[in-house]
Amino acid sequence: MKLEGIYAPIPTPFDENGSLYLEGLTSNFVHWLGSPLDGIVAGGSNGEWPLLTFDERVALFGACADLSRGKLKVVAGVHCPSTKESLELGLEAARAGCDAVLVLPPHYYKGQNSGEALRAYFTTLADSIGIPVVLYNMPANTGFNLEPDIVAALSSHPNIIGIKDSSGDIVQIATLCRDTPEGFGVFAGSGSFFLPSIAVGCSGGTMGVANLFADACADILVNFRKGDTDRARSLQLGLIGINQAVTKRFGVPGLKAAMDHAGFYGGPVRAPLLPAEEKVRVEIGRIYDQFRSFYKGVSL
């Protein structure tokens, strides 16, 4: 497998009693299955995966790996607090079908995360668990950067096959793309940086804009590629608001909101997390109608 292309960390749906609900999971893939994703994550930060229990994220993977019915590939956020429950889960997602792992350092005990740690962490992952492994950094919720140097490091492990980084730090995202192999995946972590990251060599992104404007983000990278920056940078600049509505300002509740309104399932966050409040849903259905009408005005 390699890591390119436009992939959605999809949000984990409930129903109203707090319960995995898989058939919203279900009217979902019909709208991913008919945009330009490459792939999904299942069980990332948007999918609520802290607050999944280890058999909710097993479900969750084996039914996207069935629905994705092979024209989406499906990586699986295994990450735990041990190093044997993230191998367990990784084992897991493997023999349910998934076609890679993601996984975060380790970041409770985050003091102790030498290079040797974090080395050995991700190496026995990777040595031991069936399908390839893809580094996450995600520094504002874990309290600790993936540093480049041992990203370089690790890179070399032939099971390791890319990265998400979601710091938001181009420096760092451009060293990647420079100290790694050709081959290795760089992904920008967020919507509102993907043009830069590009820009600099990274071979796609995983987006939680993507869940909703799939083709959008395809536009970004396809008008980027044939040497239409213009273009390009119009969608970027225009990305902007709806996936930091849908992100860093309203978090989970508010992409849930967002497909809501989309007319996608996304339904009740599970707790602590609160859901959206009316005003909120209500900006983000402005922003969301108005990033829409841009983006039917520029594509026509």
Second form
4 protein chains.
Amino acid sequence: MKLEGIYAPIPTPFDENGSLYLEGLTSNFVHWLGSPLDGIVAGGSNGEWPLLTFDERVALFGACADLSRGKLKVVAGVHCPSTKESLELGLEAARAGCDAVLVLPPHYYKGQNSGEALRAYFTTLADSIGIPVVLYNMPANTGFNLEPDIVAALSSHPNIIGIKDSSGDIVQIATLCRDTPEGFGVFAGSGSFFLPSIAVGCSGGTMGVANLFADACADILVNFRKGDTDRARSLQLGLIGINQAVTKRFGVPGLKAAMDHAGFYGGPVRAPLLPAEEKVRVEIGRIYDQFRSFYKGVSL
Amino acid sequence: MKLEGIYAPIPTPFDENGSLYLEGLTSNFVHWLGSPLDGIVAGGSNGEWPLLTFDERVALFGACADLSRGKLKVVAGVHCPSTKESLELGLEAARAGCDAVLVLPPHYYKGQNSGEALRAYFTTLADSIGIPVVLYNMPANTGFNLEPDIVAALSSHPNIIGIKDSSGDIVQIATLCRDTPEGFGVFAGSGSFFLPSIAVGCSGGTMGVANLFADACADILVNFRKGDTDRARSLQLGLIGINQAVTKRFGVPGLKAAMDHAGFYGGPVRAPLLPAEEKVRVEIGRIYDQFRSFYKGVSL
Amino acid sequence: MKLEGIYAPIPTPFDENGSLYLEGLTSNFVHWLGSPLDGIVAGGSNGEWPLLTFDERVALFGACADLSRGKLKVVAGVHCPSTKESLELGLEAARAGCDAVLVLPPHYYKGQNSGEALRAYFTTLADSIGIPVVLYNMPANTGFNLEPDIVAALSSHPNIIGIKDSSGDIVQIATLCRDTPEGFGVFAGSGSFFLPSIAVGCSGGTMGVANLFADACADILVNFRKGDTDRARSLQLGLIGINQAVTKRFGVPGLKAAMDHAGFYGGPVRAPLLPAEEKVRVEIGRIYDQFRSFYKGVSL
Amino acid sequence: MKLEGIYAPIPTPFDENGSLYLEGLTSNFVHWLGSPLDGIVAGGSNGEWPLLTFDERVALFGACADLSRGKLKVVAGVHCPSTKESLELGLEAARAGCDAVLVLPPHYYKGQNSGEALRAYFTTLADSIGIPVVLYNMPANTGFNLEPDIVAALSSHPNIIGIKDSSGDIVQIATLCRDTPEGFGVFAGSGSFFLPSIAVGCSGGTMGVANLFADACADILVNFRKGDTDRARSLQLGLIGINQAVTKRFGVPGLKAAMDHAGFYGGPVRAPLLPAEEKVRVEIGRIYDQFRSFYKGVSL
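Condition change, the form predicted alone to the form predicted together with another copy of the chain:
Let's see the whole complex now, leading with the same chain.
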């Protein structure tokens, strides 16, 4: 498997009682299968992984593997605080038919995250889970940055195939592109810096906004590759507002509100997350509509 | 229950296979029951809570409640990423006979931690768990600071009885002492700043070093209260080295190495933590012995 | 000279045209000479040093040396970006009759501040300026922290007599007290953490609020030393609000507004600083009056 | 004047006694005039502006204006801590024949940098200095980030023509490109993120490495614009190592060492900066040669 193209980090649907609601997933997959998406991330940060039980994560992986029907790659977020539990969940993801796993660095005992500890953690997983491992750097949530020299060292492991870097540090992303082998996929971890990331060599990205506008994301990639950098730039600048609304500004509650607005199944979030307030939902709807109009305009 | 005095945030013992090893706890309690400790924190940061299963945490709480024989207060760390799971674990802690629970703020979705979200989280727990709640601010691990104005607002809840603040921000700690009601306990969250914390009004502290030198910690408190500030200061300055060695410098592996050195049961840590290397163990032994000599000297 | 007691980091008076107004200084010294102050810092952060010319700084130093009449120690802030200019200004401060100089670490080229560079900088000054050097750590303004190991190394220089640490990191301050020789003065750099600092061994402090309430600051020190830690704590907690108002909350404009309110000469600030707005002046007046009433109450 | 193309932030030459050495400048201009450079920044961060006197800065501006012979735009760094002094220096830069001035935000009293204070500062300068103003965001040195909303507000001033952003925050840079008017120039402030910056709409950049390899920098821009994004990317990845060596890794001492190595006049730095050690000079020489070979290789 090569990590490449446009991936959506999908939200996990719950019903009104807060239970996992796989029917919501089914209807969303109808949209995604009809889009230019290359894959999805199930049970990542946008999927509220810390708020799911082990069993729910396994059920989610299975459902995604089924629903993707081999047309979308399924990357399962299997990070847990302990090595043992991450390993067990990774094995379940493989068993469920996922294509790869996504793994954060350990991040509670930040002071103990030596290069040696990080290498031991990721290598243990990559050695034992039967499917490929994708590293995941997400300092805004973890409070810890996975340094490029450690990623470069890990990139020689045959079963570690790429990294999703959500740091937004573009020199770091460029350094990863420079210092990892040819087939190793470096992914932009946000739609807000997708174009500059592919400009320095990323093979794709996973971005919140791709749940809603996979076509616009793919458009950036296609146009950049064919040398229409003006159109790629215009789309990228247009995309920042809606991407930030469904990620750093309003978080998962914002993403789910946008999903509801756009005709997907969004639904409730789990506590301690609070649902988006009405005025936030209105603001998100406005930003969504504005981008849709803009995109329709430039696509004529 | 009033939060007051010297608490040890105890490590969780594992056997050589990495399983919970409650016999190790039993022998450690012999030491602690013979010391001037007022209480312990079970399943806190030093107790590797993120690396324990739900069931192990419950078993640990029950064992601690039994072993303390009513002579040591037992505060159970019940933080989980989801409100639901924290609540369930809190109820188990109450059922197991613990005296109070210790709860971190949610910290993965940092951007969604509005005052409203934090109040909802802590209030839900405090309303429903039958035993008192102690707030826990630990930014070095969580990457998130619990601001004093939110703590002040929460301090009026009848079932929220105190806070353990490990931030080391002494103005923040002083502000907490100033802005919370009389009976609300503000605890220094580290032995490295215990004396300055009680100088501004803390009622005690929970500190890694109290696992090993509860007597020296109590000595600081007693001497400060009787006005022998010179002796209190001398002990505090002496204590920093050994406290840092078993916390921020070498982490839980360092604490367990020091426990082994001192005749307690320390034992292995769980991955992704790595065991202390031999040279670190030697260094910790040296620092431990140095403080013990110093303390013996000043106690004559 | 031994660095000890209560120092006020005085503001630099300007007239309505923005020119140095030494008459304002004269009237302020009447207050200060009648207070329990031990010394003043002239041309420090509160003295708007970056906004003064070299010649104005020299004139200010001379005026302060004269006005202090040997009853207040005068420490001159002589930090400049280049070593050469700091040295020249330091020599002028000595010539003007100041008792010591206060020097920040270089802080524009933060990445080049190796231990070697810092040692070279401070040693050059301490070797050549005829009067003692006091180090000055002020990370909130400089964006750079002077680490304790470097201060400890510098503390053996016979002409470096102390440090003013405004970091608020109480473990760092305690470490400085532990690792520097007996006569080396460690000063709390803010009235918001004065008591905890003397609890760990500081010999005094320089604090914005001492411009206005030197008596209350001295009261903390006296009461702590005689073992009345309850009164010391009560005063410290009371002092935080007014100290923060004239430092981190409202800055030098806030300090000057409070001076005006209290019957000192405050006067205008220099651009790019903006004068305190009317509503801020009212708020500062309120906080000032509140503390004065409180202090009068506890002093009866 | 439109801010566009490749600018070199030139170092300020000193002789062995540390005096300004304009002859060194003359020989360097021979190189630069023969290169694809569009302009230079005189007296910026790489020009050791904090270590120059007012008069030296004026002399430097005059020399650069003369030496550029109308073929290179000259942007003069006129930032001073006080508004008054920045204004006076800006007027001197205009008088000396410079094309524009570059101005940092005030940054010592960070807590007082409200939007209102920043707008007052920059507007005062832009209203009164006869030549255009370029804003300069350099958080690594100043410890302060100039937020995009403030820049957007300032961009409507007819005499504020652009910004050099050295933050490396690519989403911020993209946001600036999105939110400022058509003719407003957004410049990448480092050669390490030049390509991603032009990908999101920057009109050029000023980068340390352009002192040495203006041709390679221009090559990135030309190739990106003509749609050869592969070659642009390859050059960008190659450039990071040498650019970091002469900026964040080894600072101005590193840049001057590289200048010496490359046949320019580099010469000594001013204290408190320390000269590059011999082993650093060797390392820089190696990195320089490596990039030169690489660049020669890809240019055949």
